[in-house]
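Only one chain is shown below, in structure tokens, and it's the form predicted alone.
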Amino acid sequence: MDKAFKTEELNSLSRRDFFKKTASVSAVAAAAILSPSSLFADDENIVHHTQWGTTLGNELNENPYGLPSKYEHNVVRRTSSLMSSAGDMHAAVSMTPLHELEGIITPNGLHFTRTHNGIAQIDPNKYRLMIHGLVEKPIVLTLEQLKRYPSESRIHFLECPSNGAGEWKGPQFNSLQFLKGMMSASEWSGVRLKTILDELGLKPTAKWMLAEGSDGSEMGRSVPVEKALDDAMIVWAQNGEALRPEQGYPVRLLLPGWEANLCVKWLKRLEFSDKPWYAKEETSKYTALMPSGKAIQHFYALEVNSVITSPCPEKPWSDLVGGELVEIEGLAWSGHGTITNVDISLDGGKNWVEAKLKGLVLPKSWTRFSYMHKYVKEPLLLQSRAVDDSKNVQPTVNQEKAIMGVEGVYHRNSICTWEVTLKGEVNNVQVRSI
């Protein structure tokens, strides 16, 4: 029977002691567990109190809307001065640290983030909406009114259609935030489109739907009315909040599954015709240049891709012992679709094992993907693959190349490869196989 203790004499032993004298008073217990002393005795945050332990917390109300805790001061949209057009921080774009996410929600302080002019600081008072043209009842909303509409609230990513251009011709970035860190994921309410335009009436002349922002750059782009008519919305919230100003406060258009920049944020007005408007964005920008020269218009819905999360460049195995079972873990999406299956490569798409799709398997969504491996310190070229339920499959460099060239920035989605090292450094590479 284990020695009790009295509750003087526990008070004159220190942590350390106790644990080292409960250890050694029960062969019986020793032969059946591991040893407290073991474990514990040489972990000063076990043997010692903690002065969080040990004094008064923060109040409850010291800061009223929260703050990440002060230890997570690096998980950060992080942005580079390749990500800036005009030399300055006005237009640019930042990036998700996506190595550090969980699930398929991206906190809001983390969305990646586009501007053309700088972040518009709309008084949401003033703001209105107007939507005019082909339509039978031309309106003018103010956000109240807007709001007053039936909403509903669905998960899916948006991306911008030059995530991954730095790759192009070849690895640009050892990192996976500057890597694909131009998309997340979120949960935004609003009201259907449709539902609006069912009140207002489309004339049978409208085709084309102008989505223009009230920032400075006017941003406008060219929207088929089918679009419009299925999955479209405008959005007020996201992840149960109000929009940032960086994500278009106090409303933006989206559009599921279609590149983020037609996703206009601070929509001030739609407008429909029978022809689309060419404008700067969808003539100039955001075209699918082609091998022959020629450009490729009107080029919306995001292909099938995934990337592998973990390991990544900033989350190495360098840390792994050889014989121990590790995840690796990846995020996989399509805007045509749901995704159905993903193949995970150890050795640069020779051969392909199926990994598990977890949580919430949505359309036009990010999932979860895993497959556990058994680390036993050899060098590694990580791929995976994905395919949706269009019956889309990820395809490797070679192939994305034959189709679109070298030179266009756009829509690039082959497969992503992280060389593993025999010290467990993880690498940007290309495989450049068939």
Second form
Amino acid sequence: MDKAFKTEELNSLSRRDFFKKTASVSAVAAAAILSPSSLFADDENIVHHTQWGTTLGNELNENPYGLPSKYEHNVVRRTSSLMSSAGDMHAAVSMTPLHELEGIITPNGLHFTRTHNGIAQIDPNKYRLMIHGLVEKPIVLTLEQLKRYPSESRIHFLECPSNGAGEWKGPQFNSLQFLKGMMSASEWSGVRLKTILDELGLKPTAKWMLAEGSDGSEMGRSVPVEKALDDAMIVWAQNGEALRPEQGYPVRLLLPGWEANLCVKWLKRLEFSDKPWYAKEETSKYTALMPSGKAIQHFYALEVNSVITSPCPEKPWSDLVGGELVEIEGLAWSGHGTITNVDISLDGGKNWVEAKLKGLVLPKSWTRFSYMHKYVKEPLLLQSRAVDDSKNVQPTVNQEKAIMGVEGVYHRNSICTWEVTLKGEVNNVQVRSI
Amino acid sequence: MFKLDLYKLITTSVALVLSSTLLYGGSDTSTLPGKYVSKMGAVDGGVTYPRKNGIYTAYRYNEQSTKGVNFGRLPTANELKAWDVDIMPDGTGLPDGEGSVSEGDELYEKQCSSCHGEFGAGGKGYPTLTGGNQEKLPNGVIKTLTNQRIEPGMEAPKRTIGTYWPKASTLIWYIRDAMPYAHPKSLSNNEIYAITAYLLAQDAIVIDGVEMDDEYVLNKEKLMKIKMPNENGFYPNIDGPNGVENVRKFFSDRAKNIGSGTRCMKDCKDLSTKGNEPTVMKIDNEITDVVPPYTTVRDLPPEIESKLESKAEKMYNDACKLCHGSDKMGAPVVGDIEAWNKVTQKGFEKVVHNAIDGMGGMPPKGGFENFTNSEVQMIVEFMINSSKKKQ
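Show the same protein again, this time as the form predicted together with the partner chain rather than the form predicted alone.
What follows is the entire complex, opening with the chain shown before.
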């Protein structure tokens, strides 16, 4: 093993020791920290030259398409065979490592992925988009022609309505990645659908739009024309580069705030009609069975939601000794509008304080919240509760269950609870009646 | 300009708009970052935001006219014919053709049962297609769909074609475009009708008063007459001229229809009935079957295995993994040391021979006839090597 790597390992080990030592010194000694101290052992990463400081680094364009540091190799999407058909990874879902993300953008390689017939590999030269039906002027477009339309860029989250679907009857995964990782957020670029439709001339009888994908599953969904004319986009780029194949390269539909399944990938065709279609993914699936035995169909927008991302089961507080001022941080989002408030509870929902929103606060986008907490070594039940400008308040598990029951599969947005143990470990639990 | 700071950008631009047009609400809050003028009443229950004077929430947009931007061309009649083939409940798009239940039985057995189970009854990890109890409550709701598994051991509601699907047109459309899974769009119209007939017959669907026996032949006209048992099991009603308005109305009352929270700040009581107060529910049986395994360690990745096997591995992934990746198909699972020990006891030659010629549920060359024998041998070597004890 390379010497430099050894010191790197020691470094991460010594972090804890360092904190332990800091904690054991008295308040008087803590004041002395300002002048050079003889209380700590010397850190050899400081007192010796490092390997990377004493050798020539790698050539600058070694990776013409850049890669993360090799040390980041565990920051990846993860799958579970339980979230697939028979472990078949063509019709399955991969989860974004939310615990490793910063800000409100997901790196393209970490965007969650749900496919129904594998990842289509489309030759952009052979790609065609057809728009027809109740329009004055139907068209077919090549990719180059589509990209000639004036573009816009928007930051929006995409979420699978099954996000957290395993948890209706109780907590199952002790992991933020698997509790809420069926979502990601990007800056999407493309053309506003209305810009094209204005040119094609939508007939007044057009009430519904079919969006159809060109992958093996030929994913189809019916969309009310109202959405097509509001903020819907046909997008070809994600965070400044072409869409990834997993996200629908070369073109997908983007219906901001709505089920990611409706944002049809590998988009092939938009047809306008006076009637909805009844595709498989809006009947057999993506309908929410209620306790009455009837199911909600055409369940478009993802409701107001939030989750604390730090601490979380993957990033616990077990390195804290007590007395630290530490940030509780998280993500809030709503498909109905813009996040206006996020509240934090430390006692499982009995009492709440308002957290601060930080960074960009955009419609139908992830919004970061923050709350500074004076950590005392004691058990906590951490919760966050988001409110949006369409007057939605995130429900408790009981409030959601009272109406939705436990068999609906989709659109679960109730409050999440992290149990922080005496040791600072973090577990996924639920505060609920049976 | 002074500072490239979003807060200022928004406040100044909104202020400009205010002074010139007075279109934006004058309240102070509308000039705070993240507070946008909005309107309730969107079809999804949410708000919409105006696009005015080049401003759309936090974004600026180009307000020049796009009238006359016109790329692409008219589709030809044949292009429309090729792509405009979606199928609607009123029969629009239904292909011509016919097929009988017994023909469907044979086709299903060959092309579908390996994943969806005998008679469509599932059991192989892939979706269950048929079965379930269609018995109805007096209000017309299918009884088993009211099952709620609030206690362990309770029976799940079964969402099968017979108990759940509202329209038969969906079945024809989906099977034609998306199945069989590994070769979608490979079935002829007659085959699609036959398989659909077979699946509907498993669920005892009655067409125009006629029960579907083995000789029953399904075609376009008969399919349009089907009333699915759970046709009325969905809401809001999206059909007819008021369809979209029904949806809007439904989602405008989210508190009643899908549930909502309340913003209590102090001494909050969670909704509960007496004697059933909320408690902390912990994970009972943690699911730890995740790939790759959980870790947040920052270290160097393990040395990447020798690249020699990569071609074989790719071919394996493309052609064989579907069956050999899990034990649902009765195939020896790659990585299962014991299973492959048993296989290799026959001798390498024999095993390669079996892979080439097929045996039992194993199709010749896994169904990929264009593979050469030596390619198959390469893949088998890869499968065997991947199923050995690691040194």
